[in-house]
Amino acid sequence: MNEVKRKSTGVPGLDKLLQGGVPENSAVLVIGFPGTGKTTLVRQVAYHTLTKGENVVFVTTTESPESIKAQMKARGFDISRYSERLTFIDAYSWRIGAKQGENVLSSVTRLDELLILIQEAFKKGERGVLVIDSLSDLLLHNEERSVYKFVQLVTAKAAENNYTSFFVLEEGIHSPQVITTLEYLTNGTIEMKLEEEKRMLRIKRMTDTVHPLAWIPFTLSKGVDVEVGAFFQ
């Protein structure tokens, strides 16, 4: 049996939780509540991954390419000096009356239109990792099926280049069918919220690694900070 390559995510406690990271041109889900933290851990893995010498594909819906730069540069995250390996692709400022440019979305109806702004940045025969934050702005403005069917071919597409997904879903806002029809095309789950005031992650699922099913605490500084000691005493 061929050893499973993985992809680190920059998370040091969730790494090792993971055997490594998660496989490597996998699809995986990173669901919570608003403010649980799953946009903190996405920006981490992008960044992670730019300093490893990979690309990052950065699909935003909820906020402009300007400010995520700001907002990371602020936690840690300076992403500048790594322009020529990160792409925005913008899918939230058609929404604020934007004029379209480069990578810039006209609509976040137009699937199509996204699926080739992401494989025209893949960049051929490197590995990367692909950010869509967020898949539920795909699912409120677009009919279901065709939002699946996106995702399918956008994962497959990834995979072919050498690039693992992270795709963020908001809780709360889509019924349990949707977001188990998500789980069956993608390869794992990643779940976050917050509990009592503290927040906790628990790894749901995730094809080909072994791992524990617990809720593990963790904390946001610079950036997350998984609490692994007590299972690996």
Contents of the next structure:
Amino acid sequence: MNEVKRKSTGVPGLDKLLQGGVPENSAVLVIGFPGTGKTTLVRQVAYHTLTKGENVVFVTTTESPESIKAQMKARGFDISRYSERLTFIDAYSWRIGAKQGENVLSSVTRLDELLILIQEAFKKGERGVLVIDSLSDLLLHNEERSVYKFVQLVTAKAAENNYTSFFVLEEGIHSPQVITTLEYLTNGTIEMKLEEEKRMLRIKRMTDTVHPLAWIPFTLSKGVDVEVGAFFQ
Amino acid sequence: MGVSTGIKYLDKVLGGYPDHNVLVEHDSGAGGTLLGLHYLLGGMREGENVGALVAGASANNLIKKLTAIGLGRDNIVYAGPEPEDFFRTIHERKRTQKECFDRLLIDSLSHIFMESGLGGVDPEVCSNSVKLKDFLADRLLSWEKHCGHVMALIHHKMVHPEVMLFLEESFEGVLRLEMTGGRKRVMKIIRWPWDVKKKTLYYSITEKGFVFK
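Could the form predicted in complex with its partner chain be shown next, to go alongside the form predicted on its own?
Below: every chain and molecule of the assembly, starting with the one above.
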């Protein structure tokens, strides 16, 4: 009997592969080359979490919150009605000096400041999902060991507040040692790739979950749609 | 020949574990902790006093798993998040001799290498083999001298290959669990005190544990 509480990803096919979803309060790495669908997946998880009445803390280093909202709306994930339970932490705008204000990070090198902002956001509501898109930016601008410490602290704080964490990581720019260390610090890894114009994902590892290791095809239209039928036949 | 691995197929192929210490190098998701749990269960079935020294990022999760297989709280030693805690815990337990387990699982050595800089990518630190040797002889393996045998787990890719070579020399048996690019997992016997029937074993992980092919 599977007694582990699970958090649905909002992708039915992926949930099926994960025995219902990722274990609650766990930390999951989403790894792949650019354009493989990582960002779409974590945004879909965020949207699904909001529709279920839970909270989302979304740290963005790659685009402004406004741009993310517009893109998600275009994909059919309109998050504007959930603003009370959604906190964006803007770790993007500092680099273009665009703005300052609440939940805007002064620099992506300020991991201490980022941790405080995330902790403050957790206080807005217990239970939900934390997304960091992407961890690669933090690694590119900080000492690796500082990022490891940050990941240790942020995953512990997230679990304390009943948040499940999703960290996006770009493939091909970090050494195998960095990826292994981040895997050691987290509970699961979902890999995504593009092969001969076909999108594939696989669950490389997931704590408390018996899962296939095979690469499973998926499509991107409104969101991620995993084709698990063939696998289970 | 050796002591029970807790897995019948492995007992047959490997002839059991060496009666001293075994290092299990593993990729994330390859089943290192699961192999450790089988190791403890193998001892429990034979009426041994088994224990686990847990340390690192997933310690809380691991403690739940150890409790679930029937390990009492007195048999689980939590080393704390810092390397100093790990060393101190080992010394204190050795001194009091209270928890002289017949077999001890250490899960895992990885965080020591991450926190202390004994591994990593710094070539100066990596070449400091004397420091590593001393660390192992004085602190870690002293347990084995006084008590039973040890299985230590490590995410080997977190540690510089040169350091891993020194580490391997300090263990009588070395296994490596790897994820292949595809859907397979593979166990490689890197170092063993006697001849074994196979050097490479393919396996999957199911609800029932390891299934060898």
